[in-house]
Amino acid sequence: MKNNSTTKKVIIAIVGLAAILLPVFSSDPYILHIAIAILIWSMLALGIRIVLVSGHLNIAQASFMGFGAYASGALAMKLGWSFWICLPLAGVIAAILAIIVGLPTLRIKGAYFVIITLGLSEVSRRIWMMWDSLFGGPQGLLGIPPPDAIKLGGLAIMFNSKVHYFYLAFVLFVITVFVMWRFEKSRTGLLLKSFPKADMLAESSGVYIMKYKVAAFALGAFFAGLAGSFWAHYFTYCSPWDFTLMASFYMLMYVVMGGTGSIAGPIVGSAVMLTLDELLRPFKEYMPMILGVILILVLRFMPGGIISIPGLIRDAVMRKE
């Protein structure tokens, strides 16, 4: 057990160091853009996973991302607020929305909750499209300002290259992973894992399960809001077509592909699938079908996701011995 723990720490350190040094070895904007996308979509996938752990399937994650993006963009454009104020506020606004939605709905389980989140996704898109004065209507918000420069003494970090955006995305990603890890290892996280199988038992023991489920739902939405804020200021644009139901399905697919059993699963799933998506760009029109086939194969032969491959290989080797 101790060796496994040490191995994991070494792997995490190597991956982290490789990520930090990526811009040093390659300043290609295309590669950095893919790396940024992997970091941000990993944040979104981790938000879905923490809700999934509690026994609920959330397919409205793109909506929380959208509200974060629109809130940040509108505050920056219409009130002239700094990105560094808009960023945390976007997360808070998305979390508050999740609490408002979650309190009356998280008591519902299974397909009914999925339908509710599906409805939230469609209602959100309609709000953004119809409220022209605030959200820009179907065309969205254009000309969202980039993040303000960070001034450190006589040094000013300007966000005029993808290298700076990469490091900002990496910091947000690290914060997300750390908070998710701490949350999962806490008493709240341990209780959440028991709810899918024994929520009635937990409630009969005096545990107010709604408090923990709402906390997980809000936490996932908070980081979706942060991701949305980054995305809006990175592209300097956001529209209703960026945060569709299909986007939520892709986030869920990355979680399932990577594996729901650990925090590393959604990260690996996002990295593998987004990289594969870029490699197969010449076959873009066939991508939904290709991803569907890959998903079926993963579920059939690797129920634990891509992250379980080392364990499957180790078991196969041990059986041969």
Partner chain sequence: MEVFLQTLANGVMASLTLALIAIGLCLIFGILSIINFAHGEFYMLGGFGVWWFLEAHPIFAGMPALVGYIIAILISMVVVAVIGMIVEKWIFRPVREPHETVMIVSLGVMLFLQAAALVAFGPVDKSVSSPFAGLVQLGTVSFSNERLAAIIGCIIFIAILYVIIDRTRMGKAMRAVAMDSEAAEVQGIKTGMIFSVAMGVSCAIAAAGGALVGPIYYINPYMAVEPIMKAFAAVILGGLGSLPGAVAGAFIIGLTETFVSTYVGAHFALIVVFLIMIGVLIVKPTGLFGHEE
The other form holds:
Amino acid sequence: MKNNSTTKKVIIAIVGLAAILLPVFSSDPYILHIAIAILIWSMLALGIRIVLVSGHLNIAQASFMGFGAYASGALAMKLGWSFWICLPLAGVIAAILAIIVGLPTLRIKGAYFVIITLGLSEVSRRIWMMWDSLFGGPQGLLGIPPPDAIKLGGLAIMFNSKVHYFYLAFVLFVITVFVMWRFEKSRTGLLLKSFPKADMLAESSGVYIMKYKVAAFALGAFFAGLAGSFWAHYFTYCSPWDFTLMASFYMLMYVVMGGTGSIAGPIVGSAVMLTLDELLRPFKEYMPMILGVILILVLRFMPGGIISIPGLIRDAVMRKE
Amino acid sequence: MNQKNPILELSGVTKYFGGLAAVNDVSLSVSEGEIVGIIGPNGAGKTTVFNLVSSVYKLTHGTVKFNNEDITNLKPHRVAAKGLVRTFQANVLFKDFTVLENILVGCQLQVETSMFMDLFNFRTVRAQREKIHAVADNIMEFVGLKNYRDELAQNLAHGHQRMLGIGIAMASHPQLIMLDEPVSGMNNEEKSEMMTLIRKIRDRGITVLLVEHDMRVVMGLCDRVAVLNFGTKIAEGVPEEIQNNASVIEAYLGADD
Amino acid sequence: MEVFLQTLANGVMASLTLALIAIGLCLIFGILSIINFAHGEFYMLGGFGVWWFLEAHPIFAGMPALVGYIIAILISMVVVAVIGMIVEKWIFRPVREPHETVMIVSLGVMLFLQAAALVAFGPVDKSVSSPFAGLVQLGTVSFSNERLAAIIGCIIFIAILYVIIDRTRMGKAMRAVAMDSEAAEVQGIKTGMIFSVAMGVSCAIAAAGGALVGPIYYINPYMAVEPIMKAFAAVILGGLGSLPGAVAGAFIIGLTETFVSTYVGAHFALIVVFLIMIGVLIVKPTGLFGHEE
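The block above covers the form predicted on its own; next, return the form predicted together with the partner chain.
Below: every chain and molecule of the assembly, starting with the one above.
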């Protein structure tokens, strides 16, 4: 037991250090861009997972990302607000939206919530398309300003190279992982996991289930909002076509691929799948088909995801001995 | 013992399911420190009464008072917070949680820190943790599951699973506990263990209301017994009275054919 | 007034097609306890079915147009039913628990079928020439024969389904499984067979929907994306698991959508549908026809 957790710590330390030093080894913008995508998509996937832990499937995570992106972009462009104010506000706006959507739907078992999130993903796209004056209609918001420079004494971070964006994404990612880890390790995590098993029992022990479910959903949306804000200012534009149902499906696939059992799962899933996505770029139009088959096969034959592979191998070896 | 204050009062409790009365105009008063049993043939509405008191179902008519306070149709978690908890009939447990984790879910009413504070490792949060674990240890000792602390609930023997169900309910430090068929599916040895445990619960000053089929257990344990048939209360009294009550005997004989 | 009547007629047709999808969703939910996201794709495949038999490979060209059309619809329904039963038996059934897993699997099936249709048939809209030419003139309102045929076709299929579920032994067994599958099994009902039949029937009527409106709208791999969302809304509105509820919900959604599209704007339609859905969930979480527990 103890040994296991030391191994874990060592792995986290090595991976973390490698990540921090990545820009030192490679300043190739292409590599850095993929690394940034992995960090940001991990944040989104972690948000889906924490809701999944409580027995609910959110297939509108891209919409929450979109609301964060649009809120942040619109505030920065129309009101000239600094990115550093828009960023947390984007998270808060996405979280408030999640609370509004979650309150009537998380009360009832699974089916309703997933259908409402399905509807949300389509409705949100239409809102952005329709509302020309604020969201720029079908072509979206163009010319979102990059983050303002940070001046720390003599050191100035200008956000004029991918390296700076990489470190910003890394900081956001670390905050997400930390909060998710503490959230799950605390009693809240235990309660969330108890709901899919016997919610009546938890409720008649005095647990107000809605509070925890809505909190988990809002937390996931908050980080999706942050991710969206980052994405909008990083690309300096965003459009309704960036935050579609298909994008949510991809995030969900990262979660399922990596494994839903732990925080490491969605991160590993994002890293592996995004890398694979780049390698398989020539077969782009077959991706949804491959994606569908992968979802079906993984859930059937490897419900623990990629993260369970070492354990499966260990079991297989042990059985032989 | 009957002279004590009433802790739970049901008056005119009625529940219709699509035009059919599952429970009809049931009134019942439970005094502090009593063990009261509800018996009746299958489908008499015993468990429905529990579901109504614990607000799993909404009442069609009637009121439920706990400690002189109206708790009719309060949300289930609010009912529990008032000090009224229940167990469930089958082995409703968090099956892939350990015994300790099951009890910890039951301890949530003792938690004082907020969800947000729990994100950080403050001293108050750590103190909280220790306090809750102490409560859980105490409960596991009480229901005799101390040695199974890290065992998964689904791996426990049937009798132990029922004990764990009671442990979860006890962990919220209730004033009144409602036990839904506590000895169903148990062998004689387990039954007498359960009876001892229920007496121990009462000795802690906790009032017990139970639904049970096993007459030997009900008659041996309860101070008072209420009999339901077709959703209506047909008799109430001390066990000896009930055993000799003509309409009760008829209800059971009628149901036996 | 003319616009109103025209919209009403279009709304009725949209509602009926929606009902064909919603009934299937509802059956699958009631009997198999699955939220089937892939259900719309069977509607889409039904559309491609008639296109395949009437346009791509006109093997019934020698027959009278109407006979060929009806045969094409029936064959499409059978083929889609078989695909549906295969999906249920080999993909859904092995992962029935927990619910989230099955939902994600059905998402996988949805993506696969969409992409497969894209690869097989291409992204270009397909059209099917209807055997029903001409217009019916009702006072000042004119209504095309093909739309009238689609409405009558939908009503026929809903009626047939009603008879199957309400009057036959198979229907009785299906209702028993929906109520309590374990109890039904104890009574000697082969639940596995019932699952297959329910899935087959649901997919067949969804395909019928696609085949009937195929000649009216265009056929493409993504033609089900919107209808499935509206069908879900209909099923929620009616109360998950209630068939009359699904039909009523389909009418509420179909008519609202058509009228809002005509009088306010197409973008608003889906937003209004979504708001109605949320509103119903707040006021009556179990839907219009659903009941407690």
